[in-house]
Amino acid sequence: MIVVSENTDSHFSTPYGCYQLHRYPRRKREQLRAWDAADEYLLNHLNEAGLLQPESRVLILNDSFGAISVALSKWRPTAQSDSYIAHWSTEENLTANDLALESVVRLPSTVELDQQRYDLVLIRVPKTLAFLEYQLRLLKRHLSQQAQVIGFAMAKQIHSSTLDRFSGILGPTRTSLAKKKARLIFTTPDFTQPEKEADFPIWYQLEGQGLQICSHANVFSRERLDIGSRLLIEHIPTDPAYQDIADLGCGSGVLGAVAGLRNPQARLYFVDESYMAVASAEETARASSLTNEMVFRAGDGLRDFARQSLDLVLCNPPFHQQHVVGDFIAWRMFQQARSCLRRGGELIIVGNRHLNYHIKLKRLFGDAKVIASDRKFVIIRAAKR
């Protein structure tokens, strides 16, 4: 059992009442909370304009960590989210409130909604345009006569292309005055604007490798490799004696298709928190011929995996949960990968030069070496004593 100190408030107050909140993944010495001043400001502007009656359907995208699924459990809300971590903080804020799973009905983003059509929308601006774009495309046909569509975020989350897609694709836009660093869209559905399908997932090729990558709208280098990841292709290992390996936060699955190319005998993970990024894995690992038993998974990293359960983890780590930057979820995973390796297991990662990750790494395992590098970027390699 892992004892969490709390050094932040989680006690969150709403017109809808109050409820204690916590971010998950939970962290020693947690600095942030739960909710910020967007929730804040949504949750009042809902309660003074009257806008929730007792047959209200309600749809919420992109609730951060279950705050307002939480708070607005009473109208027994549907929760879509492209994020794992999203739904398991719901599921676990809900159980610490005494309120029922069942009162928060959640879809992952690959999953459509069901046909009802909802009164009342409310839509956390994403961090990635394209993922906004489709979700607004797709929206359209699940709103009643009456809908009113409510965006939230802070302040410096939203900007002119943000409403031009709102208005673009739904209609009418206009934004609230800010209120502790925090804005609200207004959008008024125009049911005649012609619709348009989303484009995605896209494909493209990686060239040298006989790859075609899918991308679906929410996945990091949608429509190309990043360069990083290009250059940790290169020092992919190939051992007859590797028998599980792991393609941590996956992304589009590149890594792990590579992998399985040079190593026809191993086992293949696909392992990552957004459930379009495991979706694309699995069309881009489906579309490579792979002959490896392969598994997809989303999930909170190798959380569920059994120690001592894998050879090669692959992983270029991201730097940011949502839009707060930071390495916490990267040396989560790098611990995460020393529990599951088998000993003489290896962590093959890339990253920034100046995250300076082989500090972190050669604490954690006691032998991290650089193994390459440009101007930009480092591949390292760990191994497990």
Given for the second form:
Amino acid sequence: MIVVSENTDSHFSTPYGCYQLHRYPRRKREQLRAWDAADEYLLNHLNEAGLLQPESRVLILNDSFGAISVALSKWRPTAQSDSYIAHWSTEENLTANDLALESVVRLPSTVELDQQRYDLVLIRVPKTLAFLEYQLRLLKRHLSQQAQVIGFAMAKQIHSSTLDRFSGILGPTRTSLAKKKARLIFTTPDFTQPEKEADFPIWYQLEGQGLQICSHANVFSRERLDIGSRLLIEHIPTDPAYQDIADLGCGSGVLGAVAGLRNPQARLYFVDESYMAVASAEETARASSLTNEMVFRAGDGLRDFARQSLDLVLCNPPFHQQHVVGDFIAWRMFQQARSCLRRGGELIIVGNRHLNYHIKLKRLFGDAKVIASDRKFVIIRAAKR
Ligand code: SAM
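Having gone through the form predicted alone, I am curious about the other one (the form predicted together with ligand SAM); can you provide its structure?
Expanding to the full complex; the earlier chain stays at the top.
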């Protein structure tokens, strides 16, 4: 992403119009734009090469904050993404530019593409290779005979393994020259190549807990339990007074499922901004012997939860938003947790030692204790007074 000064405006100038764009959630001193050089490169190329005809059927995969969807809204594209935040940003940015919400069909990654065949498919290369592979495998049956497929990303996010997926699954692939450190990937679909089904979801057994864990293609730690989560599981408490427990950033739902087994009377909330994570958590929970009441929700953390509505929040926080690394989402989750906990309620998190979350949590909650640690991770408990 391009770093801009605080006063730089959010004016996105494209061959298809000029737009005001923001990243969501909005932050006070936002340093990052809602688009990058790859978005600009793609739109300039589409225009220069005359790739868009009035009747073109356009599919956009993994648009970050709606930059491509907004710029191409005249074509009424379908925009499919695994990110609730990407869809939320697209909606806010459409509205802010006086564009109808219906001008972009927003599809979660867990909903199959419609039956139409697309002429132009624009794919922002996702962070997870397994997810790219999954998307490319499903895509083939949705392409028209003359379809053009163009991948786009910053050059450092495109590896030989990325290009292997495009060529191995879709057909002959080449890349553009780099411009402002961004690159495009051009693929000509070869319909004679055999189709292979995508191998997701996958399952693994969580030893000692009697749980089968389900993971769709874009889910964190898909094949085995994360070592931080392993430590956190040992410290999930039991309390017959718990009524409401949230697994915040639930991924495949491991933390919430274990909490449910230990607290069968409690209502469980599984929340993630990844649609695939929420679907995975639901499959994990439904395949278990849990008897709890359960709610599965795609959202921006606890933004839609009422204040003082939870007794326990469990969280292994993310350390990046798409390709941008930082603790800003973790910090936001901690603030949300504080607001949504009842008095006496607790937030229990796992974090890398070097992130110093306990200092932040102490400042936010007034008290926070490191209750366990190993060489790499700490478990911190913060209670709302
Ligand atoms: N709890 C799971 C575990 O322990 O295996 C996953 C932990 S993973 C480190 C962090 C999770 O937070 C990811 O599943 C990610 O999709 C999710 N996440 C990132 N940003 C989020 C947000 N704004 N709201 C909700 N979840 C978010």
